[in-house]
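We begin with a single chain expressed as structure tokens, specifically the form predicted on its own.
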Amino acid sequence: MSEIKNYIASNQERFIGELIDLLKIPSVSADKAYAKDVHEAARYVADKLQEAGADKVEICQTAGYPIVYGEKLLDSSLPTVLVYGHYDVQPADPIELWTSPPFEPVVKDGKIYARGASDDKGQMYMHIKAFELMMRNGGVPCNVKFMIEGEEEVGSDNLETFVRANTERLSCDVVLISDTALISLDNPSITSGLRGLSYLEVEVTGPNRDLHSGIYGGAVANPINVLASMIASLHDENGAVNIPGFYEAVEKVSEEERALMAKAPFSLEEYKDHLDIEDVQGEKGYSTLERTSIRPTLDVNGIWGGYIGEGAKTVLPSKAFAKISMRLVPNQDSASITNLFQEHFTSIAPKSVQVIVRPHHGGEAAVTPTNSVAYKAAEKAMETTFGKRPIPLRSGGSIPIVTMFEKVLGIKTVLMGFGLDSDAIHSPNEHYAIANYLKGIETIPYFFKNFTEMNS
């Protein structure tokens, strides 16, 4: 398939051009301010997804931000691949730890540094590029199916309930997500399963009002103080997480699957280099790769409260706020995990302030079987692009919608990301290899070949 490399080589200035001017919307889903940029990037996805090939094209409005359904359906004999993907980004805070603005995409040493460039618009877009070239160069070998949302960075709360709706138009053999890593371009590997996410935000009140810390501290709690006694005991001594019931469901992982992951290219003195770190931390008797996939964990995303403006201001604070994330594993249910959450946090509050457990979204772990035809069309389509077979592993992040699909469509995924874990994602300069993004258009094709010629 050489006309692959020429289109590509042919076409790689716009298709970078394209995803640069898809970078410049601002989409961040979480904050209302940016609602008309959300909006204005679905417009986008959809009038490149018509240009490249696609048809009803339909931008799908749902209770939150909207939908955007393609297909090209060819012959109902054929199989169906339903690719997934998401256009909205995480809110680009803190802006002055950025060393270019996040909304104006800037090429350095190869790579695009934009928020969302790898999650998931630069991951997301190599679908609809690798659409055109199929389309261009013979068109495509099975049916496709596009549905790109607006609402994966807050929990995707809308899209169960149109999938639901639309199980039939939304039939299909597998679903084709690329939102995951590579170990790296030299060492290419296929997400095999996900963790969970429990996120939950809570709220600690100590006095009416802020008061004058020298006329009232010491006498009277400080909420602040008490917040961070209470999140220090959530974890004990070894890094376990310190809340009764919390491991009683987690998935045991064999001996010959944690054997197997050892055998993963890392090095440790690397990864302390990257993050410039003397050393790493987490819960005893597991690698730094193990504590990042097959454990749970608990961790705090943000803490506030009091003054924190310019300057002094010596005031003993009414309330103090932390938003909280567990990252769950096989087994675990997100629901009954923030329930014992909740109940444990209530519990241990002095009877100086009042605790408030807010849940926010979750979403449970899922675990891709590696013998199956589309994840053997992914390996294969992977091991003709870099020359080698990609390595099964499973990943830290979170995409809840995964088990969604299988419960509700009956269809299991494939995880082919492109991104590195290095790419900075949720973080001041995130960015994007271009040669990722290239790479990840060159792939595509061969997995829509593979996994119609295996299904024949």
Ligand code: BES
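Predicted model only: the values in this text are computed from it and were never measured. Between two forms, the rigid core is defined as the largest C-alpha subset superposing within 1.5 Å. Numbering follows the first chain given and starts at 1. What changes on going to the form predicted together with this ligand:
- With the core held fixed between these two forms, A312 has its Cα displaced by at least 2 Å.
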The other form holds:
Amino acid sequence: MSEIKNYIASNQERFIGELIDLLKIPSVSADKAYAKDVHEAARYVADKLQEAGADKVEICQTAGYPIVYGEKLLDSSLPTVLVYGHYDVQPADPIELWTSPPFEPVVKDGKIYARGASDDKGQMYMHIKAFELMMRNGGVPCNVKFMIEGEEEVGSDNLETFVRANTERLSCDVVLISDTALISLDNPSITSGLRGLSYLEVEVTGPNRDLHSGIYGGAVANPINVLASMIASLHDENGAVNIPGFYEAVEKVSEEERALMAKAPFSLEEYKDHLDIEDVQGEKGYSTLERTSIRPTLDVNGIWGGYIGEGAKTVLPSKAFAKISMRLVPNQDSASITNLFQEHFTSIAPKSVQVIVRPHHGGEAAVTPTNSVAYKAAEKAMETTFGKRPIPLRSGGSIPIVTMFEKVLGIKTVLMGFGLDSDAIHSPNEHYAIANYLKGIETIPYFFKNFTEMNS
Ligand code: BES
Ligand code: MN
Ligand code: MN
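Alt. form predicted together with this ligand, vs. the form predicted on its own above:
Below is the entire complex, every chain and molecule, led by the chain shown above.
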């Protein structure tokens, strides 16, 4: 299939230019101020799908941001692949830490720097360009459907309703997603599992107003001090989460799988260097790769309260807040874990303060099969374009809709991602290597070819 390489070679500047145009649209779903831009990104994706040759392209309205749909149906006797991706991005802040503005993409050292470059505009757009490539070189080998949403970064609140209302239109044999990472271009991998998520916010209230810290300090509970010690108590001396029942449902990973994970190419020294840390930290008895994939965790995402303006203000604050997330593993139910947290956290609060726990969004962990036809089609496609067979590897991130597709459509997902853990997704200076972008565009047509052939 040298036409794949040729087509990419003669169109790559345009492929890069179009992605850059998409990255210029600040489609931040979390911030209402960008609502117009989120809609504009949906329009851009729909136009490009149409230009690439998709039929029935539609910007489907939801109670939130729209879902872009498009399809190319050949014959009902052929298999159907549903491509999922998202055109919304995370907020860019802290903006002052970007070396170039987040929505003015620049190419530096072969990488495109912009919010959403890797998560997920760059990876989603590979599918539109791979589709164009197939359409201009003999056509797609099987039926293709696209569903690109605009609320992934805020919990995909309206996606399930859409999927339930469109089960016929979305019927397929596999869901294909590029929204994860591989180890490196020299060491390809396919994501075989994702963690779940339970996200909540806590509010600790002490006195009914901010007090003078000299007059009252020492006699009245300081909610920030209390919150800090409550948070500290959430891990034990072995780095395990100290909430009764937290580990009860946790799936025990077999020694075989752990031995396989230990063989994955991973350098702890490079990992530490990359993050400028002297040492790693985590649950005793588990490796770094295990701590970030097969083990559940608890992290504070933000904490605030009291006086944080310039200079000093001697105040004993009335309130303290924190946002807390727990990453979950298979069998842990996110609603139950949220309940466990809520019960435990309120139970350890001293009488001197009041505690409110407010649950946010959640999602379940996913395990994707590595013995399915679709997985083998992806494995073979990557082996062809990387010259090396990819290994399956679980990831620590969350894509809750994977479990939802399984529940509602009864369909499994293949997570063929082309990002790198070092792409700085959700961080300042997010980037995506052009080599990874083009490798994705090259690999996807092989997936379609293999999947079609292996199904007949
Ligand atoms: N694409 C990421 C998830 C991801 C990234 C998985 C890298 C594996 C490797 C996705 O956009 C994301 O950020 N998900 C959120 C959860 C969501 C419910 C907001 C996450 O993992 O924090
Ligand atoms: Mn994503
Ligand atoms: Mn994300």
